[in-house]
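Next comes just one chain, in structure tokens: the form predicted alone.
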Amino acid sequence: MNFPHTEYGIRRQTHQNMLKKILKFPQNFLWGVSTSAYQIEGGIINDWSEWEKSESKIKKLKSENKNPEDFICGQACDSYNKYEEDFDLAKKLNCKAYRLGIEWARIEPIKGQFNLVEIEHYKKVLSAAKKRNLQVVLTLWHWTNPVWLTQLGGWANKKVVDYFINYVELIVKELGQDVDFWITLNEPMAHIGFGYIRGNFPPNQKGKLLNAIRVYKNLVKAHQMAYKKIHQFLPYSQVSFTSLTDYFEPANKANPFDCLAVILARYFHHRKFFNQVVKSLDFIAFDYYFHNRLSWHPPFKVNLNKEINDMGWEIYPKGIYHVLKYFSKFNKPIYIMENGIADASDCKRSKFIIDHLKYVYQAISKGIDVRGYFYWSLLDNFEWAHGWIPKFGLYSVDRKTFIRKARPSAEVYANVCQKNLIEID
């Protein structure tokens, strides 16, 4: 029985606090939150917005008894207009950094014609972040494409690299002075896997292996050339891409076929791309959400799922340590650019954050050069093919009024960022 307000209760609570272990992070550790342009800005016309309204997409959703309106981004979180409020929320979290995106379709809505009004808008956005002493992590491409590019074959078109570099050069010249870290591409292998293998993201080319290979080669080249272009104009820039890096392990470690399945999964999921661009990286940036126990035979994925999020994804904090250990061999600074949980009730988020940070701290204590952690996401936002149902935000967002409201977990993360430490039992 608890007696929190009695003298005994106070002494007991004090004793419990003394038993907690304090894990202090390095002095200049970079705490932040991540967002992406399409998911929060609103009012964007691109390949995703057109796909959401397509007849085939709506027909599929209705056949699954889902409301198509729940899968339309529309005005998103209206962050196009509310960006200053969003930066203020990040400051309330005691964050030192904010990751945001530039929407290519806004900048170049027509091939070869750049919208200077939108350039000026993004100048105001970045200036507002800098006025609040937020370090800016700028993502140049986060899966979405201008409609004209899609009509020309998207990332399967060999000319796409030239188009992308023209866009990158403009952004660097016009906005580069207010950018601290550059992310050229977000999770390129996810775009290939979901867009050209599974076919459940635009351009919905299920099983198009040849196109997938073309897209892969173009994305590799796009990053390499963007890296050079950014350094050409801003020699001391910090440039990388984000890798969606799952932690795979064999369902049966004694089974060589299960072990082979893991080797192949790791290679094609993230290592192949990473190995080709590692010489064009100033730091390593990765996103961690998934742990998968693999078997060589159906059902292939045999997770224990002792604890899951609202989307059925297994919660496995220890996996982030294994991913950090893998990346440490490249001897580059490491930033965790996304780590978050779909948790509408907010009953698991605080523990999720602390549990993952415990393993981040463990990696640092082993000498791994981890320099920052960004929670995904600041706001409940449009979660791609999953629509509006998943709630990843430290702040909820009313879809009609766009009012932001802090969840209890926001205070927990704010305390972590302010004190630069976590407490564990």
Contents of the next structure:
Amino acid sequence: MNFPHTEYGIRRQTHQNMLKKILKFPQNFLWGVSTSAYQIEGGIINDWSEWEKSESKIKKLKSENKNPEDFICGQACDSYNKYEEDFDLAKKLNCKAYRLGIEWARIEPIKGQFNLVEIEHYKKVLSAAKKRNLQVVLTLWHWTNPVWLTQLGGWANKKVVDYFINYVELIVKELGQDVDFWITLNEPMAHIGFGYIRGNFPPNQKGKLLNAIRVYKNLVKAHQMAYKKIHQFLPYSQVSFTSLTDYFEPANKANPFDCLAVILARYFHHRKFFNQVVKSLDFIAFDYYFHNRLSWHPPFKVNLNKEINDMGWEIYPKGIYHVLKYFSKFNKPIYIMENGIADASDCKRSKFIIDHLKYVYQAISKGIDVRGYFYWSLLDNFEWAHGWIPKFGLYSVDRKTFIRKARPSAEVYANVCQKNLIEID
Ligand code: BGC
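Let's compare: the form predicted alone is above, so bring in the form predicted together with beta-D-glucopyranose (BGC).
Below is the entire complex, every chain and molecule, led by the chain shown above.
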């Protein structure tokens, strides 16, 4: 890759007498790790925990020769109790920021009744992060819902926006002082796609298009109102949502139908939602995992898959550059809130991180205002419909003892965060 000469790029001699190129990131670049409440806290009762236990789900898993135990979140990583240890691990990685989630179902287990004990718990959590000098990125909703909400129709019910805003208001008043960045919603389009179109997430409503549209409208409104609500109490706060942004390109650039498939995919996958809320964003936050080469006819997705992760997802670092370039036109600071790899043997993770950062650096050197990078994830955690099988963590977690153990890539990331640079050949 050819980097232009910028103030950040310099070359230096290494002990092997080889020229290594050093790519230095801007001062104050925010290095972090991302997590979510349901995936690590444990002991939560919400729509996911109930769905995992449902007869139909268990029957399906058995029919696929899968062990249902591997798909129960249960105590997760016990981060509800081990949050201080987790923050210490983030500090060991030399991270300056930590993204965590709040679980709505804990705060409001019964409609209209807020659990003050849990509020106190989260106060302790946030102040433990602040005590360690970590900037806090707080996600208010990461796909999971209180059971009562699901019984009322979930995000398809119009009233959900009011319910959500009541919860947001409480969080802002009680916890707001310790929050540096707010994420109102995590990847709303994924909730719609998996929950209402494919049906492999709760509420498991495969092909319910009308509901999908209702949910879409309510999520747009929920973000807009949450944005206002947070600013009402904390005028200088930084608020956004995370967009799951795949990099789509046509399988055959000369084929107009493949090109059309890409335009439609981009529009429905992330641009439509993003455009509707862009006025209510103080910064842009996106998650990058996927590259998709699309054709207009089956099998539609024709990736080259030269390199894949443990889940079969193609590894395509250059895509992050294209996504950054796209977002740069909105003239807002950009944060990569998730980027990571399922790699149980840890043989690809270090390279994965460095390769993506090369392209992040390239974007910065072209003047794109990228302010931070958060690796997903600190720990091996509950990977939704894939259960406990994929391992995204810089730290592995023993499923019985919850003991965390650094993978070799943790040291690589710690060095990057400490030195604020990457070295490439
Ligand atoms: C989600 C995470 C998930 C990760 C890896 C992201 O889209 O926000 O919750 O664990 O992807 O699948």
